[in-house]
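For reference, the chain that follows is the form predicted on its own, supplied as structure tokens.
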Amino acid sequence: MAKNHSAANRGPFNAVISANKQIGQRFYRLSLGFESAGAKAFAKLKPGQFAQLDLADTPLPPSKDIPEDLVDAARRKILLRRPFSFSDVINKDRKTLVDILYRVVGPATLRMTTLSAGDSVNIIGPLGNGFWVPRGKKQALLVTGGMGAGPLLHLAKVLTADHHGIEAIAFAGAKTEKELPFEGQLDEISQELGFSLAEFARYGVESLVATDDGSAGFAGPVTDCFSEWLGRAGLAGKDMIIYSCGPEQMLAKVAEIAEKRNIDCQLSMERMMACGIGICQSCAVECKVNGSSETVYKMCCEDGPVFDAKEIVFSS
């Protein structure tokens, strides 16, 4: 696993908003572009890496557009930068264009909805360590829950564009159909062929959907859908690799499935990241020590956010 600890290309950089599209009840896709030094730094962005956005001076939306459950929280000052991963990266005409999937959950993301074309946002990044591709793998299994979809969409693009010789299939889960961070499912014929989601289909990647309430696709947790698919798959564990991003409870189950089936697995962990560069040490992840019963704490922002699943100690 290659480390990305150089501070030389972390910025800060200014990015210009090109679009901020609402794709669901509280889901948005923010598109922004970098030039000059920022373009050069983000051109090498790896799937799973992230950046810290300064949203302190971003205004609130009109009162009528603030969800009732966020009315009180909306007035809080935004003191710290917020971390976001990326769903797409495009290098074009000496510019680097990136997309961020986000969901309105608090005062910072609420303010993000007011960003529009031509606005500027200050960003530190790219930060952390992303997914890596071991040699000899034939099948990549992308397991996403909720807002974990972003970095796995980016990974799907890289796996198919860079000719790694790996076939990929995605498993996307959420509590309900409305909580899937996508722009809808494809037609019935496409779904019968295994292409449920347009965002993955554009890269030629098959996808299956699971919802806890059965409102779309498989009825139940995405890990159950994934486990059932594995039971029917013909490949040996050594030929497969699992990549996963989502809620920690889901990641723990994915890690358990990977261990039982002896499949290599990489997990993108989520922690509250105050600084994003390893100074505040607020994002500790408990990890195992090889050959010992002891554990150590690693920083999600510097050592991760992507870890080998075998490293992570999940709370019971």
Ligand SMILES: Cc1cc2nc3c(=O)[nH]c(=O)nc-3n(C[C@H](O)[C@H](O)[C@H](O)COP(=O)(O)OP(=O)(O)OC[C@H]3O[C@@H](n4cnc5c(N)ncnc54)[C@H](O)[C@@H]3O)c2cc1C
Contents of the next structure:
Amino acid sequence: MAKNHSAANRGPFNAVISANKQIGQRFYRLSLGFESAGAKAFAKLKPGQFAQLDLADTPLPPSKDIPEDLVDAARRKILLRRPFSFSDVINKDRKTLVDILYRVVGPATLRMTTLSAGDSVNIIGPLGNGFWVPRGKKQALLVTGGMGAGPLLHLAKVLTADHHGIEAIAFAGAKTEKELPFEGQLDEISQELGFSLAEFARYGVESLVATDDGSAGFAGPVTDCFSEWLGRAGLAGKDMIIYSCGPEQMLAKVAEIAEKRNIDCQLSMERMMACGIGICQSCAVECKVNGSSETVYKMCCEDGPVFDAKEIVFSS
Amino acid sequence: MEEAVDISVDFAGIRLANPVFTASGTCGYADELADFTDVNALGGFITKSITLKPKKGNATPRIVETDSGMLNAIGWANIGLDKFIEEKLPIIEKMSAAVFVNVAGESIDEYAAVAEHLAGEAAIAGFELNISCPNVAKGGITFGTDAVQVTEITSAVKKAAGEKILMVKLSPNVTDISVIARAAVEAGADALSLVNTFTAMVIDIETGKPVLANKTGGLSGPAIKPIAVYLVNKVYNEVAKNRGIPILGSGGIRTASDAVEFIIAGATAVAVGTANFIEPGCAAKIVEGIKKYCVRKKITNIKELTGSLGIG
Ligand SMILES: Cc1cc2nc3c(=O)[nH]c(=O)nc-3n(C[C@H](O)[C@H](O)[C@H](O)COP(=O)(O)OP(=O)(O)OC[C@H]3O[C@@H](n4cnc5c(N)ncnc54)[C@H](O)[C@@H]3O)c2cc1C
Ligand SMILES: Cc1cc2nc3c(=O)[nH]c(=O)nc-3n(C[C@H](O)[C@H](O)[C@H](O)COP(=O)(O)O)c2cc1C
Ligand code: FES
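Now show the form predicted in complex with this ligand, given that the preceding structure was the form predicted on its own.
Next comes the full complex, this chain leading.
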């Protein structure tokens, strides 16, 4: 268990914002660049790893730009860092550029929207384990819900670049079309060929879209869309692997599907985090102990955020 | 030329290189913060609460942020005494800070047993007795809010602790903190640590339920600082000063200015808690900041500052 004290430098680093683009009603993509030690540390960022951003000194948007449902929350003076995972990493000229896809939900993410090119933000990371790729898999199935798309976009890129034997297919879900955190849908021909989302298509990864209200793609939960697809799938369970990130209820459903079909499955979990570095014990995830009815708490920030689906005890 | 400043302090008979500690539960068991900061820059270090057997802790959510603060209800999740001795003590032996083991339990016997097992360890300077945790069903605060029980538990652990320094960590969740402080000192406490967190609650107005699985949690962070400063000053004046008992002050410290405030109020040393989560290097920065303050104020020995509160 002596997993602390890694030689890896995890900061804190200062990153400089290069862009902060609004890509939907409440969705943004923040692009940040690291130099020197920070660049070195983030160059090897694995999909699913995350970082803790200090946004306490970042100003709020002007009150006219604060959505009505967040007016009260915006008043809160924030204290703790906030955890975010990454949707892309690019290494260029000794610099490392990373992207964060985020959704505005409260005081910290509201503040995040005011960051603009040239501003800097203090970051601790990379943190956590990230997704891993077991040997012998032929197909990787990426199931995302809402903001969970970020790390799976990064994973799609890495699978395409480094794991040629594996075909990746994405299943992206959201409540409505407006809440899909992607830029630009593809034309109809591409869609008929199965490439619904440009951001997955650029890695040659097929994607299926599902919305709860049927405003785009499959009408219903993404897990239903995924389940139906699996029913038609040609490969045996052992040749496939499921990667999923999104709301916990969705992850529980994905875990159930994986178990039923005997498919390996990795889930990226979220918990409220104070430190993000394994010290405060706030981010406990209840896990089964092999071969017993007992459970233990593992730390989402340090033992995760990616867990083997078989381990996790979901609260019903 | 800059005057030499002595910020080393005498804390219940031991010499600390400086008056800055990291607080229990916010810095791990040993050198977990070493990746982020020089842990040897600290004067003192307090481990996460250790119980006789490992503890799983409470269900989640265990924390929630509040205005300039946070609530926690971790519930003493810890690796237990045996694993602490096996895995963490060898690391502690190499640390230059004075290390205090925070001791917790459900019964007086459990507290005493943990202290007794560790009393012979040269690497440990002393114990911090956690009788002020608001987040467990048994033990913790139930011992710390009743003067009779404080007397009983302090004298039992004092016996078990042998030559080691016994520091008692006080809860602010009492009518008169000085009554409890006096009971601890009269039962043998060598030092007092205050304050632990304030019992508090956050309600989710959509569900109408408390946010924390434990329903209540302990409030920490900048939000509690002025109350903590007041309580340190009160205990200093009413209990500690005349008896020569050092106080370890804590509650919302994030900067050197915060630390100096506690010292002026009567603290011999200070502990940094919640701030470690946001800025893991802040305790080391506070050490430097205290030195600068002393130079600016022409203070040659930090002793001059302790309890120097001017009145009138
Ligand atoms: C490992 C990890 C990776 C994440 N990656 C992303 C990402 O790529 N994009 C994205 O938009 N969001 C991500 N999140 C969630 C993000 O951290 C929260 O949305 C953010 O902290 C909200 O802060 P706020 O002040 O705006 O809202 P708050 O008012 O603080 O919270 C709004 C809601 O967000 C959730 N939340 C708040 N704080 C945390 C926290 N510290 N940890 C987990 N959930 C929290 C809670 O459910 C809360 O009800 C991730 C969380 C974790 C744990
Ligand atoms: C997440 C968390 C865990 C804590 N765990 C412990 C603990 O195990 N034992 C203890 O005596 N105090 C514990 N504390 C209390 C702190 O040591 C400290 O007394 C308190 O938080 C006030 O200081 P602060 O405002 O600087 O954090 C904990 C505090 C926090 C925030
Ligand atoms: S967030 Fe502190 S231990 Fe995970």
